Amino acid sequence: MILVTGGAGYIGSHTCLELLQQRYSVVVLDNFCNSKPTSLHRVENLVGGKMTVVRGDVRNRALLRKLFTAYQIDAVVHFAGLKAVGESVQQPLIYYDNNVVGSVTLTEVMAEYGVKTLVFSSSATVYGDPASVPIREDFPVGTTNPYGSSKLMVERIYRDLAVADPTWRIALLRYFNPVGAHQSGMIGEDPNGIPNNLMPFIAQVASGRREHLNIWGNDYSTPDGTGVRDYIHVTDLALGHLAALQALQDKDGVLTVNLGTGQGHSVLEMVSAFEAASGKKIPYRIAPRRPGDIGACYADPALAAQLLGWRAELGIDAMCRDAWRWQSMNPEGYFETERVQELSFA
């Protein structure tokens, strides 16, 4: 069985869906300060399939302990954290607290219980501004905010801990730019408030509840001047964490590997590409540069191949497209009315 933490969020519903098509037995352990129960909901009734769903703190150390004891779980998938580069700057100590002090309850729990197997979510934001791209995993790494740091802190606490006890098995997965949603519309990013983050921005223009984009900047020493990014579509992201899983099956240590397509597309492409999926004219604006925004930033994902058999197979129409079915099918997101059944281990 497997512990998704964070499994009711964007990333995490995705790859729920994923390992359930696979057949893995899941148990997720949320708390939903992110989420909605819903999404659970709806991979459930997608697959076909049941999860264990237990609402709760990745911090709560009894809470962990009793999930443990109740199920025999081997192996961990670790998305529960805050992930707002803003709201970090803001509040850094609740960043440190969700993000560094959760992952290490969490593991010190699964020593504990000889649960060993992990593979935890960190970001391309480690590498900071690159000193050129496409980006390798041996680059220097080094952040510009309290997120950033955070995932950072928890990538090396997981190295010692892996050279103290060299039988722990993690995957460190550097994410570039999880694009997109399930192609079937009922699952995807469904974020609180003005989004931060380009994609669901250009959907909510597309679809009439926002006027126009502004485009941080158009004069980056890139091809067309905006900034360029990886963009994952999160069903190819999803299937990474299962090739993750299998790649530690057999290998003791820790694997450190970037998960992006290889390939970067700038702002203006991501709105000539969206208005294509969906027949619809985004508005934009040319607005002063993002503070903290970096020009270029994209992955060499050839170390993934080679360590986990995996590559990303859909490009920007795919990841376009099913970002304007979620959106579409789901202006306003999801909604409260739908359940699935959770546990209370109070």
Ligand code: WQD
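Here we have the form predicted together with the ligand; I need the corresponding form predicted on its own.
We keep it simple here and write out only the one chain, dropping partners and molecules.
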């Protein structure tokens, strides 16, 4: 049985779907602060399977102990965390409390119950502003915002843990930029309020929900002046977690891998690709750079292929097509009337 923290979120829900399809038993723990139970209801309908869903916070030690007592958990996939770069600059203490304290509490309880297999949702932000691209896992780390710092702190904690107790099996998955949606159009990215990420904002502009896209800076040292990122389809990313779980079955210690495509695309390239996929014009305005942003960031994905046997398969056209399908079918996001059965451990 796999415990998925933050399993109702964007990446978490897609990973739950892939886990269920591979006949894993899944328990989801989520406080739904930036996700909705509807996503899990739809995952169950798509797969024709059931998950156990518990509403709660990963910092709640007593709740975690009840979960590990009630279920025979074999491994944890840890997504639970706050993730907006700009918000982290404005509210750093909230990010350190949620992301770092939550991760430590979870791991302490795992150790109490002898569960020592963990896949951690890290981020390419741990590389800061890299001296060169593509980025390899052995590049220097150093962050430019509290969100990235919180991820890097947790990575360091987990490395220290594995040194202290070599029986731990931990995968640190450094995501680049997840985009897209499940090909069914039934689950996708549904941010609260104004989107912080590029793709959902573009999709909302295309659907008429927002008037225009703000492009934060056009004076970077990139081919067209706009920021370049390694966009990865969320389905490919979800499959990377299953590959990591498999790889950890016979390998103690820590695996650190990039999950990206190895190709960088600029903001203007993404706008053009989305216009082609949707048939809609995306009006945009150039705005000043945001604090903490960098010019270019894309992966060297070779190590993931070597250690996990995993490669991204879906390109930018599929990313935009699936994101537009999700947005078209769900113009206001998830409906709160769709619910899954939640268990209470109060």
